[in-house]
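Here's a solo chain for you in structure tokens, the form predicted on its own.
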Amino acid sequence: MSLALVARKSWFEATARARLGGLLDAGSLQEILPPGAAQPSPHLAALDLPGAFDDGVVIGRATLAGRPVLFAAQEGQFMGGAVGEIHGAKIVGLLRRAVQEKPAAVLFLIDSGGVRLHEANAGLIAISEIMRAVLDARAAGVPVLALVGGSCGAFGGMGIVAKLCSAILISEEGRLALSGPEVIETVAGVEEFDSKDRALVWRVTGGKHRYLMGDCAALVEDDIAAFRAGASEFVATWQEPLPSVANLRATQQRLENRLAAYATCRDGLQVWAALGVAQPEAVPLLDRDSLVALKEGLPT
């Protein structure tokens, strides 16, 4: 008796274009500013640093399960997916196009450590413009889905951008936070946070922790097909809520409750115990389905 095995294609290990190739409907991808029309960053050239023809982000339109979408996919293998002037301008332009075209959704494949230090001021301005553009798209009724599972995660300004999106789809390998582990260690010391302790890093910033905390809408396997299935379901079912003061106040209250409940916790294990997980030390060993079942059984 033979078993048919379907090889997984890791989202974590793939390039931005490989992720798009498996995420979107075959033959539907239309890149905006393709290689022949794009320009590398002049700031990097001025510093005698190598650039990339797409400046580390691919943007365009396509269909997902037959529905029209716009997409932006950051390339973590170029400067850690860091945001510079051209990189940011491409994303902002895409989100502004979404307000005009009203696609079913914008898919934002985030894989970035934050701002490109070589273009610090321009990068910071770009991050702020991306934030505004995400909110403008949502206010226009266009949902923005963040997909996080790359090797660089979503840190710094891109961590904030991810949380401004309509929802986040994350894998166990994905990471989401404001300050990166190395930044915390540099500023506060290794006693505060050991960036070389990979288990600690994932217990604090990794996909399982973020899912248990309610920061992400769904946890998927590290598989391009799994991200496609999750994104397809989101696009088919999500209804962008109308902005309201009541929603903002409810969100603020949840943040205040979180601070009160977990302010003294220094490790994901302590947070999970406070959440009501009976065996927090077993969480890193749970597969995706077991973790989803665990979360559904926790008190709300």
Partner chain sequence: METLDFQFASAPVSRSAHAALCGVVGSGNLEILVQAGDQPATCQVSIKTSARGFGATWQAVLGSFAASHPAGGTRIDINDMGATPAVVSLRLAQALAEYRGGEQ
The other form holds:
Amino acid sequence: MSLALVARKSWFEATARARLGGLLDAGSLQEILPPGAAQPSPHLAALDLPGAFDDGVVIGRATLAGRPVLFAAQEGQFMGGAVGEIHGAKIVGLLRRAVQEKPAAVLFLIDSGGVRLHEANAGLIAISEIMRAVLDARAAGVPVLALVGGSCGAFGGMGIVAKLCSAILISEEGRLALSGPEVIETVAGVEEFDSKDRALVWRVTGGKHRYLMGDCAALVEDDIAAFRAGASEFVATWQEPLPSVANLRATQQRLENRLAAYATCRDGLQVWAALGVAQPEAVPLLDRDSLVALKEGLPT
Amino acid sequence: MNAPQPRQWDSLRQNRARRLERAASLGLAGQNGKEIPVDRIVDLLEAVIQPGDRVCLEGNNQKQADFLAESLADCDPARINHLSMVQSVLALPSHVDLFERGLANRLDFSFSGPQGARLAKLVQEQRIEIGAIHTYLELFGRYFLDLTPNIALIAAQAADAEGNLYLGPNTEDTPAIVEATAFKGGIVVAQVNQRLDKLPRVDVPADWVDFTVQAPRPNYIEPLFTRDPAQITEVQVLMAMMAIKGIYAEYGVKRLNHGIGFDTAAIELLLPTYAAELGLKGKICTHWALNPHPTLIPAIESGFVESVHCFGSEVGMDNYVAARSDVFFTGADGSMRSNRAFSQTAGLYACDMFIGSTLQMDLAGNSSTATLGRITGFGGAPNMGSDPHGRRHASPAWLKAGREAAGPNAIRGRKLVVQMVETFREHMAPVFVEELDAWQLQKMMGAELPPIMIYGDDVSHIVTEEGIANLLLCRTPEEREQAIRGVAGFTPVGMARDKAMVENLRDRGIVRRPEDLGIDPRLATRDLLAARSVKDLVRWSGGLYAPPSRFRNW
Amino acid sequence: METLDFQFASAPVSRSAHAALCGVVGSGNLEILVQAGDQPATCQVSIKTSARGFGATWQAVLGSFAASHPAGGTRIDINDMGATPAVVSLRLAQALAEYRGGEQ
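Could you present the same protein in the form predicted together with its partner chain, rather than the form predicted on its own shown above?
First the chain shown before, then all remaining chains and molecules of the complex.
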């Protein structure tokens, strides 16, 4: 091992602004509603909590490898990246602008536990508006790429939003699911799911599992440069398919098959064995390239 | 005239024989070596232990004879009582149960950690009599003088049919405890994780052991020395830069011990980057008395470290240690051999520097991690963090420190004892205070001394985010006080400084700011850390380090 | 939450058209927004903090910053989630440097 590790810039630990700085072409970033121009959340102020100038999401336009893109980047360190009213309105406005401007893609840097509970209905409505706006952008032919690799992953409503995007780019550290591990444990008990067993949490919600299951288009290293390379390739090659009933039916069938095959599994290890992985217990320690090779060798 | 009754000179041996006979009468004499069926363990303990015995229950902050502790607590207090417990660490609920259930009433120990609050309550209710709170070395020392155990209940990895024991990487306190007990008429009972026909190596010979019992589950080990690099802050990086440039480099510290914590973990992770850039490889941090800290892996892999002797092991580090036998102490079987008594001796006498953290420090430099309502003790820190007057051999770092303290004609050197703290802890609790909580704690507990971890007159340097205070160079108590205030930041103690005097101390190099050391605080970023996550540590180790599940995010 | 407002005399800093933002409103952290103010020899500071009762400490930390850095002619807004003075001082230095450096 060498100091190459030291030069790597971790996506997982970077702030939203640092991720954008390394993801997009240098000098191309133009923030929409920058700090000072937008107002912080009125709901948090009413609850006597300090807000953030950008309400936890940075939106704007830039170029990626020379192509024009719009972006939204959630800040996981502020209230777990949770979606409040202003936070949501900024994302929705950006996606609606995408319908008008037709950029090469919208890059959605998701790092969120879902709805900001402090904002209750306003947050729930915001999430549903984001879902509709993602679908509207895609229907207008603008691909929306979800990039998942932050400390909060993509959970709750934002887990659904991620799956509504054209594709998901995820790192091993990234997580994607509906109910968060702590929520499951609280509701169903520790015997159902031990949220403190972090290795289990990652075996069930983590990037490697999601990639093996085919939920994510690409698995990248936890490195801002790797996310940039992955996103550039996506923007250069992705053709947004037109929505069709046939596609929806095929997806529905795939999900029903998955439920039938894995509904009784309690751990990613069992799912991987059922997928045909010869040594499931070795998966968590495989590096990214070995895992991608493993997936390519799996029976289909 | 009646002749005086001749003195019996082997009463301990005869007493021991009677205890073993009692066990044999219950069918518990080593029919097959020294094995006791697991469901007879309480019968055995009730047979060999007598009221008033001194019992050593093995357990440190790492390995615990947890099954034997629970079994002892299950014994009948009508048969076993008034026990005097001697043990390094009071860590498990069962340790305190012994007192609450009336089996034991006296305690000599070193550290109580998580049971500190329950212990304090028992003391206040006068249900426990504390003999003394020791350092590890003091307690081990007393095992061989006036606190020799009648019974030792210990933990081993494996036993063979003869009763030989293999201790695995967590040798820890076992050799000291067994030696004191077995050679003074005592009885040694070992819980083992497994039975093997052939042990990888023999750590304790069978004739020092009386009984072995296979525990229903492996003995508990706490991953106490694992620090997730993801939690190291920029302020800790800044302080680590100051320590490396302002202390390690200037004194050429080669032999050292690090306390537990994120402050020292930051230093370990800056060795392959920042310290290497300063050209310090081979000049500092070559020989360590230290547990196998996962955060030391990058420094080892970078060739900074020549040797590490360990007090105990650390969960997940076994394969890495075994594969780096040039650096660590390992047996012929390949696995690590730790030894707390020897490593503490190295930390006390053979190290040129101790650096660690604390929760409170007063204006004389006394520091304590004791907080109100808890009796915790300090384990080994007071030995590491003291300047031993018994040292005679010289080294450049020791001589330089001695001459700073007493001038060019100093007749001895000084150990560097460095306290490294951010001026405020979480929730804005100031570290620097006019009076330590320890004094109030002493009154509440009726103790003879306040629980001070490191005495101010042993401290050579204090590192905070505001700067470094070199207490060796202070010539009066007033200078010392102002040097401490001068790095105490915006705490009330720091704000009450005599500004002119602190500037004078700065002119004399007694107080040094980051800019005095040529360090720009804005460059103190986490990018300098050689590893920024536990996964990075696994990568540095070439996959040999296997972190516990709770430290993983993959 | 507590809102605190301070003004400190400070050596003027050259005016920048670009605001600078440093830090995140996360536990033990804060965000600092530095913008051009309207009084050249004054540093105006407005703080929203989750930790009540530390006005004197804020005043000392900010006063020391304004005395040791040229921060006149700036308006500084802070959202704080319980950062220690060490973190506050570090972020202030970072934010001012970014403000002075203008756009990258």
